[in-house]
Each structure stands twice: as structure tokens, then as C-alpha cells.
Amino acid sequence: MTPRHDRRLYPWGLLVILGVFLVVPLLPYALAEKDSPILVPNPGAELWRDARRAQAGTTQVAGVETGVLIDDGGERWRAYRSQWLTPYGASILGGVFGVLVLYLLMRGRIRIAGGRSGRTLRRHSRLVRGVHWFTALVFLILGLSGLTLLYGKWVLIPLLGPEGFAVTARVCKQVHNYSGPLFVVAIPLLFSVFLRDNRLDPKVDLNWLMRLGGHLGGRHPSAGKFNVGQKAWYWIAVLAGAVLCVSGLLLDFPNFGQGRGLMQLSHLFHTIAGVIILAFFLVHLYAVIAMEGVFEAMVKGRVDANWARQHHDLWYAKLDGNSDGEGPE
């Protein structure tokens, strides 16, 4: 064999040697049965598997669930909030608002029958009005900021742009968080001040409810100082307000020791209670706008005698001729 032929064999010989050293060690894997493959463990796979399962690890930061790196529950909560909670809440509020506007346009304002008499009765003291307006102010601040956080990206981004909405949302979040504890003060005050006149009277309240307060026509049903609609608004405000206070504190102060699951549950109850109380507030707002004489009762504390006789005849009969009814506050 000539030296030229020897030089041609060098590359082939090198490939054979590499094949022996590279291929032969892999033959056991290639010849292994498909049903029982040889698995090479990945040292990081188990770590990430536990992380995806929200398995707690160890961390230098002490606290509740600080060892949980990834929580799939957060993604499930986000999907539930965006697909169910937010759209259904919008449907409820939009539906109630639409019905009330339509009814107002069809019926118009409810005037005082026979006009004003010129004689007034004291209906609410300064304390009652003060508690009412304090609660109303805090509620409006929380309601508007909460609605902005819940629905603002659909309404405000087209108007303000992403950057403008980001600033608005940040301000609303701070306002909502810092105003929340004031609501914790307002709800117990509201409960205690209005409780006496909002106890249920089954016979009178059932009759008012069956006739829907006279909105179906006919003679206006009898009512005490507050009718059953106003009593329902009071109890909804107190009960839903209590849920908002408790859930809001859990969301506002995560250092209470609650974990992610409780925070997500608090967010759920907070949103549901908020939608319920806002829906009833729209009905309350309708009464203030549609019924002559309602607004001045909470501003001046006094109402016209004909208004009292028309809407709250049992209360009027109790005060008629009583000096306390027309006396100073």
C-alpha cells in the first residue's frame, strides 16, 4: 500500500475510533425495552415540581407561606375573577341601573299629594344626620375607587390610555386602602343609631311589601317611620357592610397572618358584598331623586306634614299633635 493510500485511510480510521467510543456506550440504552426506559434524573425537576404544587420550601424570610415559590391558586383565582366575578357583577349593577332609569322615565317624580302644607315635622336629629352623611361620604369614596379598580381598565383605558389609567388606579388603590378603616367606624355607628326604628313589624311590613309600596297603583300602604324598603336597605348596609369591613381588613393588613387562600376568599366575599350593597344603593338613590321631600329630610331634618301623612302615615299619626313632632332639634 502506497503512502497516498495510507493518508486516505486516516479519516476513516478516526471515524471508526470515534464511533467505538461514542456509539458503543449508548448501545444498552438503544437496546433497552420501550416499556422500561432508563431515566436519568434531573436534579432540578423535583424542585420545580414541588414549586408548581405550592409545596413549601425553606427560606431565610420568616412569614406565612414565604417558602411557597409558585401558587397555582393565584392563576385560578385570576381566571375566576375575570371570567365570572367581574362580568356578572357588571350585569347586576347595569341591570338594576337600567330598570330604575326606565321606571323613572315612565313614571316621573312622585310628588307630595295635595302639595306642601307649610307645616313641618322633625324627622331626624343632628346626630342621625351626622352619622348618615359620614357613612354616605365614606361609602361613596370606597364605592367609586372600588369600581375604578374593578372595572376601570375597560372604561378608563380607552379614555385615559394605559399610562393615565395606571396613575388613576394607583391613586384609587391608596384612597381605597386608607378610607377602608373609616368604614369600620361608620358601620357600627349606623347600626346603633338607626336600629330602633328599623326593627321589623311583620304585619305592617308584609302589607307594604305585598303592595310594593303603592308603586303598582292604589292607595299607598301604611308605614311607620321607615317602610320595609328602607328597612331592607338598612339591614343590607349593615350586614354587607360588616362583610366588607372584615374582608377589607384582611386584604388591607396581610400581616394578620392570613395566607393566600384566605386572601383570595376575602377578595371574593369583598367583591360580592360590594356589588350587593351598590345595587341596593342605586335603589336608595332612585328614591332620593324620584320622591319629593326625601332629600330634605336628611339635609334639614324636617319634612312636610303632607309628605309624612302620604308615605309614613303611622309615624305621622303618632306625632300629630305631639309637640316633639314640631319642636326644635
Ligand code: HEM
Second form
Amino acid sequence: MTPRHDRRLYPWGLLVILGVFLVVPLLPYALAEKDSPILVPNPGAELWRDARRAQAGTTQVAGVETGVLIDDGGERWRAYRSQWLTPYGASILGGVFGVLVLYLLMRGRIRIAGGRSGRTLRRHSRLVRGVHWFTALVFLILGLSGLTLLYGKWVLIPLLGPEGFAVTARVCKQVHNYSGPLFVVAIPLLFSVFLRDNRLDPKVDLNWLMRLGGHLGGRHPSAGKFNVGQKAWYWIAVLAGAVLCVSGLLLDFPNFGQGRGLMQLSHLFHTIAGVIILAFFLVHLYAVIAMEGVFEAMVKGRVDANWARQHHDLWYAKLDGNSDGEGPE
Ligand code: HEM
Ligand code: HEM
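Switching forms now, from the form predicted alone to the form predicted together with ligand HEM, please provide the structure.
Now the full complex is given, and it begins with the chain already shown.
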């Protein structure tokens, strides 16, 4: 297989991995008992059972599924949300957070080898930094308000009481609903400004991956402007971000004729993609906190030359002729 074919396979591979991540957690939902009988010896219950079984009755109310009195799928969706999504999402996010904090405490920060040189190189233009921080700000608002909707019941009711939580949840719901469309603007911008340097380079990327970016010890593996860990974050952010945008718009605007089934499925995909993007975001944050000299890349747009040589030697080598760095300030 030629490297050209190889390169084309990588994005597809990532797409398949994201698909598996999104679809596998939905299997219990798909396989759940569809019609569990309610064994209550009440003659009136038969009436409700009939209403539940009927696909649709007749009504003069105009609109989608207005003739459906009891939505059977809603019960399945509710049970799946509270019995699977919520606890497994919490275990994944809590687990990733715990492992990263432990690793940071054990390993400490990654210092610039040989200290700072005092010579800085241009790394990100004002436009790129603007797009990045706009995306990050909207992401933080959406993440915090989304997590409050998902977990506030357990975390905030003991602190704020039921009335306090009701107010917080109402505010978070409105904030989430209104800031969602901003993310729909941010994701294509993020995709465009970082695409060029996040294309995969199989030989360099595989070598970096096999040596886990130097975390296994030994010489720091080579990397271009971004290493494969950063590239994975870029592609996860863009792909899971796209799933969040499409499913979020379907939830945000229920007035476009979508039925309850599609809304329920959108909600499940939305929450699974939300957990995936938040888990990988924690890794992104770990890298920024753990690595000395990286934060300034996105704040000032410049990095120390020794940092560049240590972590992105191929990028450094490409620049060195033009020692002020690349592109506009
Ligand atoms: C408080 C939150 C965040 C902080 C402190 C932060 C910090 C940084 C820093 C310092 C870099 C520069 C890395 C380098 O030049 O090697 C960076 C790059 C990047 N960040 Fe963030 N970031 C945050 C949130 C986000 C979010 C929410 C997203 C996307 C949804 C994101 C996507 C990216 C991307 C795509 C890059 C380029 C490197 C890559 O392709 O992975 N960041 N970030
Ligand atoms: C960083 C990206 C995002 C994250 C992490 C996120 C996360 C979440 C979470 C965790 C929930 C709660 C699910 C539940 O209670 O079971 C939720 C609900 C929702 N999200 Fe997002 N979301 C994001 C982006 C978006 C976007 C881009 C939109 C719209 C375009 C959107 C629209 C909605 C809507 C309408 C709901 C339902 C709110 C309600 O209960 O009324 N979200 N989101």
C-alpha cells in the first residue's frame, strides 16, 4: 500500500472509531425489552394498556404525533438515560479525571529541557488564537451547563436544595439552548484554521504513538507542528463537535416536523458525544497544565525555541532558517 492510500485511511479509521464509540453505548438501548407487560390487577389498567398499544388515535390537534397519547419509546429512552448514560458517563469522566490528576502528581510537570533560551518563535497567528479562544469559551459554557443538566440533580440538590437547583437548572437550560448555535459557528472555523497542520503523517505519527510521545522514557519522538496526540484531539473535537451540533439543533428546534423517536435518538447521540468530547478535553487540559511553555503558544502566539526543539523538532527544523517563526503575528 502506498503512503498516499495510507494517509487516506487514517481519517476514515478515526471516523470508524468515533462511530464505534457512539454506537456501542447505544446497544443496550436498541436491545432493551420493547413491550414489558405491566402486571397490575386493575380493570381500568386495560384502558391505558390499549392506549399505550395503539400507534395513534384521532385528534383535531394539528402537529406531529398529536394523536399518540402515550409514547412507548419515551419510557425506554428515560430508563436508558437514567440507568446507563448517566452512571456510565460519570464513571468515564470521573475515571479519566482521576487518572490524569494521579499521573500529574506522580510524574510532575514536563520542564523545558535545558531551560528557556530567551529566543521565541511565532507559532499561532491572531486569527488562529481568536478562533481557538472563541471555541474554548463557548465549549466551557456548553460543557458546564450541559453537565449541570445531566448531573445537577445529584451534585447540586444537596448543596442548593431543590428550589435552588430548580433556578440553576432553568438558567443552565436557557444558556445551553442559546449558546449551542454559537458552537455551530465555532466548529467549522476550528476545522478550517487547524486543518493544514493536523493532516496525518503516518510514519512520524506512528512512531510518536508507539513511544507514547516520550512518556515511556527514552528520547523524545519526533513531531511536526502538532504531534499525533494533538491531531487526535483535533479530529475528535471536530467530529464529536459536528455530532453535537446536528443533534443539538434537532433538540433546539423541535418545530421542524421531527417526531419523538428522532428527538430521543438525537438526545442519546448528543449526550454520548458530549461525554466523549469532555473526556478528551480533559486530556487536552492535562497537556496544557503539565507541559511548561505551551500555554503562551495560545496566549501570546509565541513559544521558546528550546520548547519547540524538544517537542516539535521537525517543525523547529523547518523554521530555523527563518528564526522568527512562520506566518503573521
Ligand atoms: C480552557 C480551555 C483550553 C485551553 C487552556 C487550551 C489551550 C491550548 C493551547 C495552549 C494550545 C497550543 C498547543 C500548541 O501550540 O502546541 C491549544 C491548541 C489547540 N486547542 Fe486548545 N485549549 C482549550 C480548549 C480547547 C477546546 C475546547 C478546543 C476544541 C473544542 C480546543 C482545540 C484546540 C486545538 C484543535 C488546538 C491545536 C492543536 C491540535 O490540533 O490539537 N482547545 N489549546
Ligand atoms: C461542547 C458541546 C456540548 C456539550 C458538552 C453538550 C452537552 C449536553 C448535555 C450533557 C446535555 C444534557 C443531556 C441530559 O440532560 O440528558 C445537553 C442537552 C442539550 N444540548 Fe448540548 N452540548 C453541547 C453542544 C450543544 C450544541 C452545539 C447545541 C445546539 C446547537 C446543544 C443543544 C442542546 C439541547 C437543546 C439540549 C437539551 C436541553 C434541555 O434539556 O432542554 N448542545 N447537552
